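Below sits a lone chain in structure tokens, taken as the form predicted alone.
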Amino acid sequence: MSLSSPRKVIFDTDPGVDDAMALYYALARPGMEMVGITTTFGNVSVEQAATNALYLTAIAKRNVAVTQGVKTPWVKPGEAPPDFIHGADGLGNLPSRQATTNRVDPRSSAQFIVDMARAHPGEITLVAVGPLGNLAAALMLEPALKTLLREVIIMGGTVLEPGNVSPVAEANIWNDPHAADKVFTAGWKLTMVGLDVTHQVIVPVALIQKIADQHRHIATDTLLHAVKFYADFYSGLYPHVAKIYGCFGHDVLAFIYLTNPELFTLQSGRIRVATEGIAQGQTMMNRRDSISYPQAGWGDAPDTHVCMQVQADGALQVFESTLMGPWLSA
């Protein structure tokens, strides 16, 4: 992706200490045009994921409009946020913050995403790294939507990798799986990045602060204080994680799979949420379309294109040589 060619892009987000690392990727590629960012509960609160995107673009001194979206899943009961991977903030509980004087816009997330869509209809592309009840809302908002955006691109789901908050579920779907399970049939262009690819890619810690060192910014050090304690959780969790001392590149992949899709091998088939019981957040792929299953719900269910290769080191190449660049100013 050039200058040349600028891609708008909404960033539906619960930032995180992963989705800092997406935004900020995101806010230093060239031909990236952050039209706007919409918060949703998952990893913090959905109050505290507005706060954390206000306080993570002022610190880079960037001007993107920030919404509030859903508060809580659509169906099911929702669920403490996970403070032991992110920290109770977010963002690896940062020992203090700067002032800032950016505020959230009015609009809720979904009619954000409506209004955003309807003024530049084929242009924008969104990309979804957190629960995906904004997208849901969105969707009932104007039906119509799955032809106004160019194309959806979400972090979450797996298909063969086993899963991170039960053995077949990915954690963003399982937040919120009646939501997810209306996106993947919306009908759009969608493409998924799960956990096949983003456990193929860790970020060591010195990558970051490698980062860090060359900006010597606000927005990089508290990248790098954020990403460290994140770095501690799967450290713990992963022992060849530990050996690296590092984390999972979840949701920045996202993006990488939007400015480098020739890194990623990719597969296409229907996709269904189970919502309900001991596989609920799977994300169930039909791989084998020659075959007529007799449940309903697979006959008329779009293809989704699906990551499930990715040449990792690659990746990392490309997210230093991006966050290297002059993107920050003084």
Ligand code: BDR
Contents of the next structure:
Amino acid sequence: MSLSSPRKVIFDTDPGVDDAMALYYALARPGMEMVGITTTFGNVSVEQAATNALYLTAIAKRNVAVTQGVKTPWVKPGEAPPDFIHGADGLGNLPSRQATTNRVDPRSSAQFIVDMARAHPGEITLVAVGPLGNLAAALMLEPALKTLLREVIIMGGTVLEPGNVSPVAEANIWNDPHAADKVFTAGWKLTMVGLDVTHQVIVPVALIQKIADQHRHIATDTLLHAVKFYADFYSGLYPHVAKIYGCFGHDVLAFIYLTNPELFTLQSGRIRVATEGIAQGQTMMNRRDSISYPQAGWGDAPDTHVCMQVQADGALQVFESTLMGPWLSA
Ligand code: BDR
Ligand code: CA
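Having looked at the form predicted alone, could you now put up the form predicted in complex with the named molecule?
Starting with the chain above, the whole complex follows.
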């Protein structure tokens, strides 16, 4: 992205290792103005998510507002966080943490999103990479939100690629399918960066090591520790990931789509989320717009732009060159 003016972004997140990668990519990328970080339950509890967002920004010496959002799914019962993927602390079980002094903003994440959208109408891009309860709550607080935000980009869902928590469901959508369906039917400019593309990009641990060697900084050392834990999980699950010793890029791809949309191939269509039953969490896409299906719920749903292919080498190059740049101060 070579933006002529800074792009205002709110990052809705559940850090989470790939969330941390995404955050540092966004902080490192020139032209990105991080208006705030809104946190949600997901990879960890919302309290831990906020703690991690505060920690990651503090050690990178960035002063960014951090809020705490929804603690549980909207309708379905919550589940235990996946400590075997991200660690019990969400950052690969860090052996210790430096003392930091930044504190959480007392507003709810939904209120913060609404406040910022009202203060900067048409300017803010909302990048959401966790379960979507904060977005659903913000829509309920301010029904005009869809016109107040510039666009929404989510990491979540899948169309053709198998799910990662069920045969058909991706984790963020599975974790709050009712909120997700509200987000897909809200009528804002919405782009979905799902498993169809995030499973095409494997971030090697060696790349994060190279970035840590370049900076010799607590922020990149912390990222390296977390990514090793995450890569152990993915390498244990997928032989082709083990060959590289890496992990899927998931959340970072949402920001790479924002900065480098030319790397992605998209398809547009209506998406609804299965909220109950065996397909719970599935993002169902109508890819045959020429047929007028008779069932209720499809005709009036707005289109979502869905990333179907990504140039993986290009995405990794953009990630590397951004994080190798001079974004950290001593
Ligand atoms: C998504 O689920 C979480 O575990 C990751 O942080 C990412 O947002 C991938 O399915
Ligand atoms: Ca996430």
